[in-house]
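Just the one chain here, laid out as structure tokens, in the form predicted alone.
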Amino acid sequence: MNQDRVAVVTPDGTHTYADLDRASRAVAGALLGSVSDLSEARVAFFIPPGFEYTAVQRGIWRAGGIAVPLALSHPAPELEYVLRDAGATVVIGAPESRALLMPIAQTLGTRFMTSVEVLAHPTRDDLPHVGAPRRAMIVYTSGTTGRPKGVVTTHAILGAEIGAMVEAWEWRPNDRMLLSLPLHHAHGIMNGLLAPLAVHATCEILPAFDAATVWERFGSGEITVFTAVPTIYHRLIAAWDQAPPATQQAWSAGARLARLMMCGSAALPVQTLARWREISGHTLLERYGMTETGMILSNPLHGERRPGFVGTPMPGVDVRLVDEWGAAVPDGAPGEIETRGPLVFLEYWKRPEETKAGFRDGWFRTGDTAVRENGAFRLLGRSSVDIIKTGGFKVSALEIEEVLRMHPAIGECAVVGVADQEWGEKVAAAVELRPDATLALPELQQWAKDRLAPYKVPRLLRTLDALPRNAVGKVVKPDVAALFTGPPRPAAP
């Protein structure tokens, strides 16, 4: 490999792939101090993408640790979940996330260390062996069960879903990745990050998406490959409309120039997807995955590529679709979508119940449903109701209401998604309000905001005398839905 090929470029500079192995070299050596090997201790990291975030990343794998990256945008209660559930024996932060990161340390007894020091530490060379089975990552993720699940994967299933994707997509050297997505889900992590520096390409990381940005890159001419969420692609549209004449010229010649658009993470609606292709040249490449399975199903690089449909199954993995009892279904009728394979994750951490109950006779179940037209998948959506895609990212229902129910005027609640062209499904709240209490959404928002993420934050609010339930008591999820989509009812006095 040419080291003196660019790797990662940022707004703060450019870095060559000298530049990234001596500083992940430095960053071994302060996590392993007097030791030799870390032998899967979990090293937590909450640092803004860019060539800070890659370097310690690949500093943690390479001293023989499980990196575990946080989300920026998570306040202290779910940061200190996943740091106690992880174990983390160690947490590296920005030096600006001292103050928030520090306390939850101290009282878990977590050794803090912030990038600059990491990064600074004197480089070295005798690092560990460590081996495709060990495990590497651990990436959190929202779970019927209500609260994050640890996805654990090792080296050898992060080699096979990069493999995978570099030969879908033909990845090569001279490609140039935009990358705007957060680096806390597996979005950003595998298919921004990991998969163009496997091939030595360049990957160009910006701290967050902003549009005008974005369609100035594309403006240059100089991207080869992009990767978003809907509701990227719904943000770049509105900002291409308000922009005047000559400057939407521009930005739709540079981005026909590309080789590749990927959406991913959520439905693509088929309006936007056809006003994507107007305006840039692209019909974007839609495929599907979990944070559990890598990519799985992919529309082809090469050959028609039909709305609405995820497209077939990855090289290297298998797809099946089955009724409720394993059964596979025929082509034409809907089914869960279960797949196995090499790029199928090791286990949810320290839940081994919950990860049996993942797989049937050796298939991951997924949870989404689809149907099967001429070899394409087409997906019909989540088969449990308590999943929420928004923005690209998947959240879970009941670990929202766990939280609302802490709200003094809050009785009981019942989250739903409802459909939204921009987000995929906005997060909606029905409430039962104890006896006198009143909650408006800009309230309950401002309340939320400092317990969850986010992208959890409910974007709807519904207050009724009571929540509809079936006979033995329990919420019908359906028909708290269909509350957001007939006109407001009045509010409980």
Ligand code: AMP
The other form holds:
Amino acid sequence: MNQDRVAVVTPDGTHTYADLDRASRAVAGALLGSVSDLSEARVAFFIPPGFEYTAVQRGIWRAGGIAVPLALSHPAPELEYVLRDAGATVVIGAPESRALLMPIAQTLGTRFMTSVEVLAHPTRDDLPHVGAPRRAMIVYTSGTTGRPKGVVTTHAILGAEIGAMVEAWEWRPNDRMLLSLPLHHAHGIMNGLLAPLAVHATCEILPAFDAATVWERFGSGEITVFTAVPTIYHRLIAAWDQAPPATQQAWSAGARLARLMMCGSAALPVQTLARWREISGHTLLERYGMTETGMILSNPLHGERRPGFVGTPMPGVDVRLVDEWGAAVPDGAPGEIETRGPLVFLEYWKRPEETKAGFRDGWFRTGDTAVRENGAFRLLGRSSVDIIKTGGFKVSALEIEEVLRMHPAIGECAVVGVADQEWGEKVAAAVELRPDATLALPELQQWAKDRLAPYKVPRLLRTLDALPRNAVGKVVKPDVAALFTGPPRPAAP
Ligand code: MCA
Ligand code: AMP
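Given the form predicted alone above, I would also like to look at the protein as it appears in the form predicted together with adenosine monophosphate (AMP).
Expanding to the full complex; the earlier chain stays at the top.
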């Protein structure tokens, strides 16, 4: 491979594969110090999407460590939870994160290093041999049970997940990806960053999503591949609609030169797909995956992409639909998606019971329901009402409820997802107040944002005398959701 090829482009500059090799050997040298192998030590990192992120991620791997990406938007309690749960020995942060991370690191006895410091370290050549079965990454994802769980993948699993995408979507060295997703989740990390780098293509990385910047980059005609969540396409459509006609024309003309635009992480509304086709000329390729499984279903690169469908199994992936007892359902009948094969994660970090519960006869149970029609899968929903997808982020209603119960005005509460055009679902909280307490949404949001990631903060609030409950006193979530979609009810005094 020609090391002078461009690997990463950021607003600050252009970085070749040789630069990436050098920088990652520097990071590995800084992390290894006097040892020869990190031997799966967890190294967390809090770095904006860009070249430094990429170099630190590789450096951790080259030193034999497990990379634990942290979310830039998370407040201290969420970061502390991840660092503690992962047992991180080191956390690498951009210099401006020192004030946020240092106190947490001190509490936990974790070493804090700045990205500047590790990248300036002399490069190291005697790096350990890191075999495919080694653990490589832990990505935290919300589940039905309380706090987020660490999804562990090995180098072999990452390789299989990347290989399937490269094959299905025909990644080539002359591709240029535009990446505008956060890099603490699988969509951005795997589909956005690692797939293009695996074939020595170029990844153009934005520090954060911005609709006008994305359109300008499309307008250049240089971008060949793009991937995003439905909320991002919704925002891009809104930005296009507001632009002057000449700008619209230039943006659309450039976008047409791309070879592939993909969507996933949440259901793509058919109207978004249709409108995007009108303004960009692209029929979005919708695919389905999970942090635990990589990408397992995809519409075809060549051939018909059916609106509302997520296609057929990715290369090397087994997918089946089963009833509640694990028996295969016939075509046309709804069933839970189960999958097996080399892409499936190794384990939930330090949670053997939950790992075991996630599988049935060697098949991973996704919790998503689908139906197969003429060979292609159509998603119907999730088996748990307590999982909410908002802006492409998966959040746990139970986790949010646990935090909200700590609010002094809240006696009891129930959190649900409410359908929304822009966000897919919005986080909504129904609460029973304590005697004589009052609570307004802005006040609740202000309180919650110090404790929860921004996308877990409730966007809707109803205060009630009593939550809807069944005969045994259990809160009935569909009835709670109806509070937000039905006619407005008078608030509790
Ligand atoms: C942010 N805001 C929200 C949400 N997120 N409001 C409601 N629901 C949300 N989910 C608020 C912010 O706090 C802010 O409020 C206001 O919206 C505008 O913020 P802005 O900065 O414009 O929005 P943003 O923070 O940029 O978020 C929009 C986004 C983002 C770019 C669409 O949600 C995003 O990057 N989503 C991608 C998620 C993702 O990568 N998922 C992949 C998971 P205020 O102004 O009051 O502060 S992996 C996965 O699902 C699997 C593997 C798969 O299949 O891909
Ligand atoms: P995560 O845990 O963040 O990896 O999210 C995985 C979940 O995202 C899946 O279990 C699905 O519920 C959802 N998801 C991913 N892709 C799609 C899609 N194309 N349509 C609907 N839901 C999706």
